[in-house]
Amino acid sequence: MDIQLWREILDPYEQAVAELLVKFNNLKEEHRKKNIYSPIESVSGRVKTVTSILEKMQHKNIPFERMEDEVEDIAGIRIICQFVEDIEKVSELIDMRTDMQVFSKKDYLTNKKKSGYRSYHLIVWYTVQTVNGPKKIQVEIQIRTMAMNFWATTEHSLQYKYKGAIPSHVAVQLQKAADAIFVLDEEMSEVRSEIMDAQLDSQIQTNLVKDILTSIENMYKLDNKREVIKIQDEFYRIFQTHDIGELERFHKQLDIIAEGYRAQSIEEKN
């Protein structure tokens, strides 16, 4: 296949990629503007190689005229959690989704695969928009936790590394290591309450500090340095109590004054 055919081929991937990225790290921040747990931890995204999908497609046998239809992961994001309750709830959150389609599932958390490989496929329908017009195309996102990510980019390096025939010695202990992962997933699901209270505390308190800083600094535009400089210790003062129900009483108490600092302003200016 020529080489500018490659490029064309593969464009319109790089670009759904590219706007995936985008929109699942907007939705992960919007949970978190919000102060409410997001189940996205990060996200990653690619599109293969060429030598990738030619060996893909060598393996499995598929000539070139199919190989958009037959090879499902050209494009692919990897979406990551901390939690394995996490996978099911960003799922569903991509089943609401309209920019978006899923048209198939594969379930390695409970049908795990004989190496020990667990994680949570799902392909999607996107369509981008092109100078030929809209081209719909497939995605593969694959949905894990953090853990499962350690061991399958760990085996992913020895597939690359053995040609795809591991030694025995090498899988037996990948599969210990899938087992161990497990344990830790698990592990880790019993706590994960406690987590997720102790990191939202942290969202809070970060959007919290965020809006008092950005009060205090318009609050000096206005030229009312003295009583900004009582308020801005008066702030340091809570922050250090680490108290978010007085930061928050403070941050109330704060839009409170700066209100009345514009007010006075107009009239002046009046």
Ligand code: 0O2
Contents of the next structure:
Amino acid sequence: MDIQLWREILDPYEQAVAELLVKFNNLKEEHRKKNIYSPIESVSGRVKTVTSILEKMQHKNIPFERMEDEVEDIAGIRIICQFVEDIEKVSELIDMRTDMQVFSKKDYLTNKKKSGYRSYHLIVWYTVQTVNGPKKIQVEIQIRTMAMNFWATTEHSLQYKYKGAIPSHVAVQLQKAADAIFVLDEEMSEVRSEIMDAQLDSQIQTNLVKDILTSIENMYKLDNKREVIKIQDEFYRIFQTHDIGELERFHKQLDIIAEGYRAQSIEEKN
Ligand code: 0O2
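Starting from the form predicted alone above, please write out the structure of the form predicted together with this ligand.
Starting with the chain above, the whole complex follows.
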């Protein structure tokens, strides 16, 4: 096989990863804009390297003609969550989608791997549009918490270092670390609602401040500059009180004032 053929095979997988990154980041962004807690903390993706594909084929005795059917993770998306509970939520969001079809699930949360690995894997069908028409490919979506990801990333590097034969004393240490990660995730779950509330408050404040400043800027463009400077000073005063309720009231008042400014400006133009 020559290099050109590999590129041709892998191109649709590159495309799928790029598209899915945009889609999952949009999903996260949509939550943020609507002031809803996002179960997605971050998303990354990769196309498996040729070396890694060949190693897997060799390890599992997969003939070349079966590669695209049997190497399920040529395209891989990793979704990182803050809490274990978010993993199920993300999985439900994926189940609801019509642009990908889940056809297999691997639950390494309830059944952790011998290595200590914990994660939730979905294999989905995803169709990319290519110059040769639509191509349906498999994508592996790994969903795990930040803590699980920390463990998996570290262990993966060690697997690479020891070429899959991690010495037993290191494996024992990794098992202990995996147990500690499990406890950490459980403890974080206990303060989940408190953390979520704090994050939502901060998100609401960020969106409010952005809206208020846009309003002030728009009013400034419509003249009455001295008045608008007074409004801005009032905003800074309220901002310093750290009172979201006050900020919300100010935002509502500002909407009414801005509406008045707009009406006045239309009248003046006519
Ligand atoms: P890379 O470099 O991430 O591409 P199976 O025969 O079903 O047990 P299979 O087909 O590899 O094995 O599927 P599985 O177990 O769902 O694993 C797919 C991917 O999950 C792996 O891809 C890893 O990314 C991750 N994974 C699975 N087990 C472990 C583990 O013990 N430790 C770590 N760190 N990651 C794991 P690749 O091809 O191994 O690697």
